[in-house]
Each structure stands twice: as C-alpha cells, then as structure tokens.
Amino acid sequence: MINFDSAAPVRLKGVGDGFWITLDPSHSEEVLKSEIDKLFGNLKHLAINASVVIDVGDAKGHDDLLERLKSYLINTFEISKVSRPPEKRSIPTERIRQRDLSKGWNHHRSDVLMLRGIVRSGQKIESRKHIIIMGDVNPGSEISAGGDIIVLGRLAGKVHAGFPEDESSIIFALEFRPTLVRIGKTTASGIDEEVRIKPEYACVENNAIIVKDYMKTNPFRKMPWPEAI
C-alpha cells in the first residue's frame, strides 16, 4: 500500500488491483494536476491499465473538475477506468441488509419437505411447513402442509395448505386439477373438470378459495427479501 502525507492536496493508496485518490478540491486544478503528476510519475508502468477511484470526501459541486481530472488521468497515464466512490447505504438500510444477511439459510434447519416422484393413490404426505413435489399427485392421494403446497407436475388429489388455520398460504401446480382443496379453514370441492394445462394456484380471497392463472398474477412477485423456511 502507498500512503502519503494526510495534509497533502492529493493522497494516493493502493486498493485491490487499482488505486484510490483522495484529494482536496479547495486547491486549484493546476495544483491538483501537479500533485497527481508527482504521485503517478513514481508509479511508472504500475499505473498503466489500472483502475482509479477519485474521492473528494463530503465536498459537493465539483463534478466538472472531477471529469477533467478523469480525462487527464486516462490520457496522461493510460489509466483504464476512473470512477467515484460507491454511495454509502443509509444507516437504516444497512442495518436491514445486515439483519437479512445474518439470517443466512445455512444457519437454519428447514421444515420444508421436498419430494421427487409420483404421489400415488392411497398415499398421504404431511409437513409442518411447506411441501414441494417434483412430480404428479394422483387422485386418491392426500397432501397436507402447514404452509404452501407447490407441485411441479399435475395435482389431482386432495390438498390442504395452511393447516390448521393459515389462510395466507397458496396451492400451486403446473396442472391444477385437485379433487378437494382446503386452505386454512376454507374448503372448496368440485373444482371444475375443464382441462387447463397451465400453471395455476389457489388462494383465499373474501373468505372463498379462488384459482388464478400464475402467468397473469404471480403470487411470489410481492414477497420480501428471502427468508429461511
């Protein structure tokens, strides 16, 4: 790392594969260029194709000066890229981000049940949270979950999502043809027999179960930052 007197108009340090310039924009452009010449002259070939960040701290209103210094660095010392420091996140935003990251998925035990294969007539599948099935669910089978039920195939059995009383859960299938649907305490039977080979999902609205076209009203679009389940 290269460091220079903190009182100098221009200070330089190595960062990663490039350099970070901290300058005092209260000095004239001629003074700043002269200081840059001294610092980058010492670097010689190390400056060629390097990335440089120009930092003026909290100083405002120096965009034109920085653009001229950017062009000067590129044309004089063959710098490949000159940029400004990345914007700092606000304290509340950063706290939320760190909180979410602290909930890393690898640090949680999941109650989600994921199955691959056909659920046959007479079989009963249960989970305390969500169920994901990569395969078909045949008539005569029963699926019960404390949360959502996701079927990546044909759903033609009896399903109960949100057991026992969570009516915010959904039931999704690539081919939605269940014989009985329950979400929380709400039940719907006699789902019409019209063949609709397209992704659909059931949810509770106005105390009734309705089936929606997934491609038109994606239920996952409004979900927040991922959380471990």
Given for the second form:
Amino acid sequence: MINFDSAAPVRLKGVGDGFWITLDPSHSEEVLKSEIDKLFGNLKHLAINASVVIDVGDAKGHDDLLERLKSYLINTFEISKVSRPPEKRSIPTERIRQRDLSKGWNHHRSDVLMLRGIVRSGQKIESRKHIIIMGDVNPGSEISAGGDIIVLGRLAGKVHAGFPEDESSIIFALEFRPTLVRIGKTTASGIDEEVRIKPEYACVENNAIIVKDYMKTNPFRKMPWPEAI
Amino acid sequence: MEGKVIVVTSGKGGVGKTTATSSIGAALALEGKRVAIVDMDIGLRNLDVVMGLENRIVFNIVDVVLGKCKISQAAIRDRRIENLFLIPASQSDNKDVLSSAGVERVANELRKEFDYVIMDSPAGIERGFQNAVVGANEAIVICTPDVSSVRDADRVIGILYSRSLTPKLVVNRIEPARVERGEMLSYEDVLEVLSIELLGLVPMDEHVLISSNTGTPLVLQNDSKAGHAFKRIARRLNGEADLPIEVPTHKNSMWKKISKTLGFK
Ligand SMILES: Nc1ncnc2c1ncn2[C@@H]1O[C@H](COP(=O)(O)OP(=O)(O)OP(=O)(O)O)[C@@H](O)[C@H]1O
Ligand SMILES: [Mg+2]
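Given the form predicted on its own, state the structure of the form predicted together with its partner chain.
Below is the entire complex, every chain and molecule, led by the chain shown above.
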C-alpha cells in the first residue's frame, strides 16, 4: 500500500474519556515505541487509567506488534484498557473500498470466451475458460469449458462444464435441453420432458446434477457485490 | 454477366437432392434461363436416369475436368425443355479422380456459358461432396422433416458457412397429415434448429416417383404439388425473393377452412 501523505508514525487525539492513537505499522517497533514515549510522556498523569484505542487504518495483520504495544502501554503508562477500533467502517474507508473494487474489474483480463452465432451439429468448442454463447447450441454439437457455460439461447448439444474436475461450475441456458450434461466428473443425460422455455441452470449437489429455475434460485444473489471472474 | 453455380446438398442420403436438382433446373429453364445441371455424384450417377437422358451419354463431367472433351461435347440437351442441359456423372470412375482445382476451373467456365449451373452432390461430407462445393457460389440444403436429416443438414450448413457459402433451405417430403397428428416434425421445428433462409416447402407427392420412372420432368406435370413447389422455389431463386412460401396442407384441413367460411359446423 502506497501512503501518499507523510503523516507522523504515531498521532494522538483525545476522544471522550480516553485517547485514540493512529499509528503507521510500517515503521519499526523502536520508532513507534519512542513516538509513544514522547506523546504519553507529555500527558503525564492524564494517561493513568485512561482507555486507549489503537487504529492502524487499512493495514492488515500486525497483530503481534499490536499485542506488544498494548502490554507496553499498560505496563509503562498505567493505561487501563487498550482496544482496536470498532468493526463498523467509517465512511471514508467505504469509499476507498469501492474505488478498489472498480479498479479490480478495470484491470481484469477476461477469463471468458464469448462467442455469438449458432453452434451447429458436428462443431466442437473447447476452452479452458468460461464460455458464453449468444445464440443456439444445436443437437450434435459439443461444448467443453474449464469453468461455466452460459448459453443465451437454446442449449441442445452435449455440454461439459468444469472440465476436468471443477464441480462448482454451472451450466446456464435460456432454454435448457442438452442431450448430455457433465460438470466436473458428474454426468447426467437429458430427459425428454415437455419443453419448458425458461432460464435454467445445472449444478452439482450431493454428487448429482440438478437443474434449477434460475429466476427462482439464482445462485449469485448470495453474493453481496459484483466480482470479476 | 456471369451465371451462378448452385450446389444442392443434404448430408443425409435419399432426401431428394437429385429430385430437387432436376426439378429446380427444369423450372429455371422454363423461366427462360440457360441452365446446366451437373451430376457430381461420381460413380453413382442417376440424374440422367431421372431426366430420361441415359441413352444419350457420350462424355461426362470427369472427361470435362480431365480435359478429354469440351463442355459443349458433354452437355446433353434436354428432349422437352429448351435451354436445359445435363452434364452427367461418370459411372465407372471413383470420386478421387477429380481434383478440387479442376472442378473449380470447370465451374468457372460453366458460369460463362450458362445463367444457372446446378450441381447435384453425393450424400455425406467426404471428398465427393467437397468437390461439388468447391466451385459453387450459392448452396441449397435439402432436408426432410426427421431428426436425423435435420442433424445432418445442420452439419452441412456449418461446413458451407466455413466455405463462405450462405445456404438456403428446402424442406422436402412433408406429409401434412402426419405433421398435424404430431408424428412428423413441422417445418417450423426444422427452421428453429437450422435457422437459415427458407426457399420452399415440398410435399410428399407420388408424382415424383412417376416422373423419375418415366423420365418426364416433374415441373411439367401440372397436377403435381411437388412440381408446383419446385417451380416456386425456382422463381424465388431467380429474383422473386418476396414470393410467399406456400405451406403444404392436408386435404381435410383445407375443407375445414372452407366449411368454416361457408358457415357449416
Ligand atoms: N417430394 C417427394 N415426394 C415423394 N417422393 C420423393 C420426394 N422427393 C424425393 N422422393 C423420392 O425419394 C427417393 C430419393 O430421392 P432422391 O434420389 O432425389 O434423393 P437424393 O438425396 O438424391 O439421394 P442420394 O443421396 O442417394 O443421391 C426417390 O425415390 C424419390 O423418388
Ligand atoms: Mg442423388
């Protein structure tokens, strides 16, 4: 993480009945301790029995360092309680998160093979990526993908998603009537039911392939925000 | 202006390529065009039989491609229809005697002398089929309303597209009564899978057999429904793209319609 503002390694402010220390954990422990010494030395008896919050901003980890600083504060300055900031994110942090997220898909190199047109009998489409087909997949054709298979049209050929063994892959079609379905190592053959034209997808559950109504059991509704794949 | 070379294909055998080639060729000639029908089903020739020209054969398409004779020597003039010519296949050679380059050259020569060159191709997608396709600039795919024929037609359509040909479809041997009873795919079912431009729908018709057994062109039999359908296909090919497609109907359903308009129950 690049830090553009050259703030002091340790900053201190009073909050309610205690103190809030903002520190930059990229500095060495010695530097941080001597900065803390300076600041709390000035506070003198005001620090006794006070409660202190240590905030490291967006930095992750450093639990060991923080534990040592916590004991140091308690033993040296008779602080009563040292804690971390509450989990609830402040608004500026939320904004940073959003910015990072959009950067995430701006720089994402696609793992999707996207085709349009009809896949006809005798044609075979293979990819180690996900495959999206805008068009129909006719009987007698074959699609094999390392990941998911999405068909924006009628799917009536042979399909293998998650090749060779990724059973978390799905197969989606606006009209789902393949002759043979494989996901990872699990196989099922198409059933000759009356034709239901509705968006459906197949996934593996308990070692069996299950076909579900996409609008009723959209598997991605669980995901809180969009993620590049 | 140069003519068009149209190849007639199907993938599956016995679906009506030869019937369609001779009928569409004859119908285009009746429209006043100069037409050559070329039998590319080398080793299994039968266009000459269907057209009743068997005993007039001297040279064939293999002779033309190998440079043993001129096109004019191999082209047999039809007995009944003016401007209609047949270049027969060879019965004895096998299909490997022709090179793609040779066929392409002859196709280009034919294009200069005729308005339409219609090539009948063998079933399958092997060498003989490839040779029939190589010189073509248009393609007609014939299929019947059954699952295996549609599957093969789909395969052939894919191959034709890969050769930069945009195929058009003829659905042959439609039996309206069976379609109505749900025993046969409807032409809509076929189109749903193949999704290419439809040229025409041809009903099952006993005149087809009579015609090929007697060597009389189907399109000259006025009461032949299949002949009528092929005539409309020829007109559609020959610039009348807006000519409506006629859907073959079952006699009874015609009566139903009429009795409804007359107010009968
Ligand atoms: N519309 C039709 N109604 C009735 N019979 C038909 C019709 N079309 C074709 N037939 C019959 O079907 C048989 C096969 O037709 P045809 O020889 O034209 O097919 P093909 O595709 O050229 O076959 P091949 O692949 O063997 O060359 C013939 O006996 C023909 O008379
Ligand atoms: Mg034939």
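Definition used throughout: the rigid core is the maximal C-alpha set that superposes within 1.5 Å between two forms. Only a predicted model underlies this, so the values are computations on that prediction, with no experimental measurement involved. Numbering follows the first chain given and starts at 1.
In the core-superposed comparison between the two forms, the C-alpha atom of S121 has shifted by less than 2 angstroms. Relative to the superposed core, L23 shifts its CA atom by 2 Å or more between the two forms. The rigid-core alignment places the CA of L32 2 Å or more apart between the two forms. The two forms line up on their rigid core, and L66 then has its Cα shifted by 35.8 Å between the two forms.
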